[in-house]
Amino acid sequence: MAEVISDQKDINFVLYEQLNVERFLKAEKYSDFNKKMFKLVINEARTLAIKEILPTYTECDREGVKFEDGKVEVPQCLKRVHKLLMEGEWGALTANPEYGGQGLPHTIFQAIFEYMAGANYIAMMYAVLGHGAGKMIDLFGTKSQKDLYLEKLYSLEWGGTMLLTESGAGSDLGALETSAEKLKDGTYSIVGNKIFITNGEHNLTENIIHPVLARVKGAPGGTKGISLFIVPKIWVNDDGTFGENNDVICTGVEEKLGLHGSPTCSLSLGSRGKCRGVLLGKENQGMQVMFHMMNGVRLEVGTQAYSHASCAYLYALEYAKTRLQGKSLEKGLDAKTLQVPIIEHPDVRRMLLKMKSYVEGLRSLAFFTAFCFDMIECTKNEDEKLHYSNLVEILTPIVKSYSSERGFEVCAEGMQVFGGYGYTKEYPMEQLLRDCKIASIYEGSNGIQATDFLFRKVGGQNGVMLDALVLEIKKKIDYSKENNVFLDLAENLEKVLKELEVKLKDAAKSVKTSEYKSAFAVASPLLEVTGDVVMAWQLLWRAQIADAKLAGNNGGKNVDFYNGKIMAAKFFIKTILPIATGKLDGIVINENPVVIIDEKSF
């Protein structure tokens, strides 16, 4: 079976037909680029992904990481990939060119990252974490901190992490116990223990820069008293030379379901009293600094999930076209009839169309979110800037949680297409399924995303973020009405959107009443339905573009391609979206059994 990564044709459709990324070239920030340059860098990324990164996917899973005496050895195959990423300067494509970044639009990076993540997300984690650490320093660091760390992080010469989680403070960061005490030289002594640290220790780079959440002694309790510190694995002197090892010790590596090529570490800080860090930003500003990174990280996690789903769909499609099994329904009773490819069986076609609709809708959602990041930076109109900022805020928990839930579901559906073979290591489906699952758990589990969605995004700022999303969805509904195209699909979407808007506003109001527990109990179902509506919106949008192409005789050789967009929209909106109405009916705040039930009754 040929190895596959993400769908090039559909990515180009989203970039150039749905989002019209050429518009960014009019902005001063991107005036040095042109469409040809966009295409060139994306095509180079795809070539690198296919030829160099993809072959390491199964190999690094089988080899895994090795932990001994506090040191982690990464799979050998990843070393060449990381070197190529360094040489090609792929580590900071959207970052500040002053420090080695490429300054590309986020939407262009989204295409590049999908190819590379689809080839081997494990390999890319070593790169994106360094960029994430660098981004925080870029935004909040001093001039000397930027000069000292950024170029090394952006070039991938040094790795990066994010040290948040502790055994007694998982998602409850306000309960963390890692402490910081200011020393006479202005640095801070750091003492504590962190767990579940992705790439917390490895031999892929000569140094690892750890952004660490800790509480300065005497600071307020809870999240208000948290600060963020730059803690290098090896101390970096003011002149850029290395000092001594910084008392950051890896005490263990988790045995995980998937992502075997990436170490998930437990780290001890200051067990010998010699761990030092420098303050990033101001004291007690740690959460503010960290959240500047989190929207981008959560988009990356959503991309991880749907890129796995895209691979699963493409593998399943290829398999269904070539796997002979059973006879056609028309001639099933004829003993002489030959077996047919399983794609001829209606139930297999149902599974494939379901996978296709989710993958394409999730892709458009992720790209649109990246597009909103770009519009914030490109537009000079303050009202537009605020509109796109609101969209980023409300879409982030959706793209993270809904993509991870549905991405995993698509991987499971793909395994089902393969049948028993999908459950074996002979085919890639079982690894895709294993690697995809973590997306719903890390970087803020989906339940936390739902709580944030309801409390801060729907209920915050008098509902302006929800209004921004509803406005965008209504644009596509109105387009169908004005042009009399897919009117039935638009009306179905409009009906569910109205019902959802009422439920969301009622739940947001209930958060501020005695029914707040019941409101939070329905946060996850509400986020799920919102995801369904967003999928329908994106698929309707895609179908409208496809219809316009076909109506103008611009389909050419792509008639089947555009028809596929229309069929995906019809399938989802006619067969999956109606289920959302039932989900909404099941969302009850008054007398919610989740809240009423006694603990002893479980």
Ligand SMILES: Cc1cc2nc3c(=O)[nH]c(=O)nc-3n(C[C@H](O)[C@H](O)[C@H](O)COP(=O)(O)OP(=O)(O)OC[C@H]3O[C@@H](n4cnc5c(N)ncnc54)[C@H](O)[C@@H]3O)c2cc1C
The other form holds:
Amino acid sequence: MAEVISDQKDINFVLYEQLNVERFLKAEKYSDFNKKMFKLVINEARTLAIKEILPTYTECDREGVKFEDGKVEVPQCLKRVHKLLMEGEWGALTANPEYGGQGLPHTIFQAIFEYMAGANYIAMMYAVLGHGAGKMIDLFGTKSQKDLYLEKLYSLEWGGTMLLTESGAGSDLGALETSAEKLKDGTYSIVGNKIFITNGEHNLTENIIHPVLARVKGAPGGTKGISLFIVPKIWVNDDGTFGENNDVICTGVEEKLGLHGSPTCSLSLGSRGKCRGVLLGKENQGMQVMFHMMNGVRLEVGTQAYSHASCAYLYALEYAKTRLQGKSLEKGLDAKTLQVPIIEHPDVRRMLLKMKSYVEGLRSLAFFTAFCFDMIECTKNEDEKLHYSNLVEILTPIVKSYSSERGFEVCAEGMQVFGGYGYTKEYPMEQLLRDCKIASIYEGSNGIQATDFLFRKVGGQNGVMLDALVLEIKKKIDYSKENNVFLDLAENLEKVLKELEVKLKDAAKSVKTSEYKSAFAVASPLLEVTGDVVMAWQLLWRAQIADAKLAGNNGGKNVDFYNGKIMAAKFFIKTILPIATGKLDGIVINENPVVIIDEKSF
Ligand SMILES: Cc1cc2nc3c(=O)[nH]c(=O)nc-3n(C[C@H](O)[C@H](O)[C@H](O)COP(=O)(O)OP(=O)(O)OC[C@H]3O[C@@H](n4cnc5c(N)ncnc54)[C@H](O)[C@@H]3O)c2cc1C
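Target state, the form predicted in complex with this ligand; input state, the form predicted alone:
Okay, now the whole complex, with that chain kicking things off.
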């Protein structure tokens, strides 16, 4: 079976027909680009993904990482990929050109990242973590910090990490115990133990820059007393030359379900009393700084999940067209009839259409969020800027959680399409499923995302973020009404949206009452239904575009393609969205058993 890469036609549909990314060219920030350049860079990324990154996916899973004497060896095949990413300057596509970034729109990055992440997310993790750490230094660092670290991180010569988690501080970062003490020279002595650190140690880059969360001695408890430090694996002198090895020791690498090409490290900082770091931003403001990187990575994790799902769908589609089993329903009783490809069986078609609708809806959602980032930077209208910032805020936990939940479900459905073969290592389905699972756990587990969604995003600032989202959804409902197109779908969506809004507002209010525990208990189900509504919105939008193309006779040879968009919207809104009403009925604040049940009764 040929290896698959993300769906080029659908990505182009989102870029050029749904979001019209050419509009960014009018903005001062992107005036040096043109549409041809956008297309060229995306095509180059796709070619690299197909020729060089995709072939490493299975290989790096089978080879895994090796850990010995504190050193980690990455799978051999990743070295060439990393070198090519460096040579092609793929490390900092949206970053500041002053420090070697390409300054491209986020929406263009989204397309490039989807191709590369879909080819081998593990290879990309080494790149994006360096980029994320660099962006944080760009935003909050001093001039000398930027001069010392940015170019090396953006060029991928150095890697990056995120050192947040400790054994007693996972979701609860306020409980962290890593400490920092200011030294006479202005640097800080860091002491502590971090666990589960992605790419915390490896031999792919000559240095690794660790952003580390720690508490300065005497600082308040909880998250208010956390500061952020840059802790290089090898100390970097003020003139850019290397100093001594920092006291950061890799004490172990986890054995885990998936992502075998990426080491998940335990790191001991300052066990010899010699770990040094420099403060990034101000003391006690570490969480605010770190959130910039975390929010970026959350969107990347959403992309990880749906790009695994996209591959799972495309493999399953290919398999279903060629695997012969059973007879057609029309001729089933005739023993002489030949077996048919399984795509003819209604239940297999159901699985495929479900996968297609989720993948396409999730893709549009992720691209739309990237598009909002660009609009914030492109528009000069302050109200519009605020609107798009509100959208980014409320969509981030949805992209992270909903994509990871549904992405995993799609991977599982893909395995189901393959039957027993999907469960074996002969096909990539089992690896996609394994690799996808982590997306709901790391970068703030989905339970934490739901809490953030309900209490900060829905309930925060008098509900303006929710209002921004509802406004966008209503635009597409109104389009259907005004143009008399897919009225039934729009009405279904409108009905669920209204019911959802009521429940969201009730739950956000309940948090300030004695029912606050029930409100916490329904945060995840509410996020899930919001995700369902967001899918319906995106799919309706796509169907409206497809319909206009077909009506304008622009469909040409793409008639099947556009019909596919319409069918995905119809399938989702008519057969999956109605379940959301039932889910909403199940979201109860009063006498919620989750809250009432005694611990002994579990
Ligand atoms: C492969 C891998 C890579 C990772 N990479 C990194 C990395 O690079 N850097 C880093 O710092 N960390 C990393 N992590 C750690 C990861 O972010 C944490 O595992 C995650 O944040 C959850 O923390 P925990 O494992 O301690 O689970 P816990 O916090 O113990 O949570 C267990 C369960 O309880 C729920 N829960 C906990 N508290 C609450 C609450 N207040 N409200 C509702 N539900 C709650 C959680 O949702 C979860 O379902 C990685 C982990 C893995 C497995």
